[in-house]
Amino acid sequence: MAVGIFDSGLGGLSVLNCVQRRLPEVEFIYFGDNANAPYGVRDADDVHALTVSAVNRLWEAGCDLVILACNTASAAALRRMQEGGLPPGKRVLGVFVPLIEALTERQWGDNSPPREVAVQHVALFATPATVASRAFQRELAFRAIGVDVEAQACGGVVDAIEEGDMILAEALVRGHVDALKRKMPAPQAAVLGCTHYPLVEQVFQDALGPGVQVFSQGEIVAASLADYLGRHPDMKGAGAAGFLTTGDPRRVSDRATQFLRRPIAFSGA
């Protein structure tokens, strides 16, 4: 039995190590669209489109509950996807909303309104495309009054990681929290917006400085995905785990080896 994690890339191996970490008894299938890589220069139709794609393979591989890992994704194509109709007991799930319930103490399936909460000041770091896309601030505002939000798009960052620049990565990092800062300068809490994001976390922390909290999504996801399946056993589908890639596998496997520091074989998708 396997779920489906899905990203443009490698930035969901981030994601798949906690859940793995969480939930040692389940088996996953992760699927990365590496050959189209990134998504977030991208287009919504775009994305949309490579999404359903991906999806639609990782339910032919026996999944019947996919996490988009990429926040481009949840962004541009969950809610489109949700709202077009999923095949008989098929659902696919963002790692949005369990950070933003992460955010503002919010439990899982608390539909109450929206209310003020702690945290006034957030600055997102996100792709451009999730930026431009402001469903961080939709979802945030169906859960919490009074937030502002700085956002800033973090071009070059995922491309980097995915080239395994990491001197490169960082240099962007400080570039662009330097950026929020002169927009915002005392965010009291930051998200990480992308997956890939937290391969480069102590760096966003050692820029933001001590006294802001970092959210990052590997964790949280975990957790909300250790709830969901405890009240949907019947999800964790069928097929058996493995790795799935468009890009050159032999490649993908090497990145992914080094970002996880254990070996990982890709296969074509």
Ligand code: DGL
The other form holds:
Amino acid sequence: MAVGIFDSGLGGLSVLNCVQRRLPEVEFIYFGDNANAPYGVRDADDVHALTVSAVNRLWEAGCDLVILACNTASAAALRRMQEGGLPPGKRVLGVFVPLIEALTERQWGDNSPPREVAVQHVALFATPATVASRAFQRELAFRAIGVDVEAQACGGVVDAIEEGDMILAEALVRGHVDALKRKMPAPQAAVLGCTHYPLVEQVFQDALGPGVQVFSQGEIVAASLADYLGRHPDMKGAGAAGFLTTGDPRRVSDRATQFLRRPIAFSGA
Ligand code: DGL
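For comparison with the form predicted on its own, kindly provide the form predicted in complex with the ligand.
The complete assembly is shown below, putting the previous chain first.
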């Protein structure tokens, strides 16, 4: 019994960590498309094709439910996959909707019409592809009115993290926060709209200042998944827990072990 967690690379481990802590009885199969990361500089068709292929692999591994723990894939592929039809009994969920539900203080899965909410000035930090898709603004508009979103495409951060160059990643984050603040001097909330960014969350918080509430997806996705599985206990699937990568399993395992600070062993997808 296992739920699939998909990311373009290592970033989704930040989500995996939180869902495993929240749901210790559930098994997960993690799929990192490390050979094709970063997704954030690819066009939407390309991201869609790669995401479909990874999700098919997770169906083969026995999953019935796959979480696209990758904002870029959620932005470019989720709606298209859902509208194109999934195999019977299979579900794919993304990470934007739970994040927006948390930001707008809604119950999980509340699809009532958009309404005014407390937060009005939101900074979105995401990959260039996610920013270009405007998927965050679109999903937000279904749930809230009058929210001003300023998006900052954080070029380079994912590559630096995938390469393990945290000093470069931190310097880039500070530069992107400065650029955002030039466009929106006083955001009330900041959304880390990429699964890699929680690995440098403190740098975002320090650069933004203590008055800005930083929303990062791990805990939010975990709470929403717990609620979903409570309502759909039959979606836990079959198959054994594990870690799959399209990249070099040894290299990816080393990086993953470094990020999660516990031994992680990937196999070839
Ligand atoms: N970690 C992914 C995300 O959440 C994408 C990073 C990338 O591959 O560019 O957006």
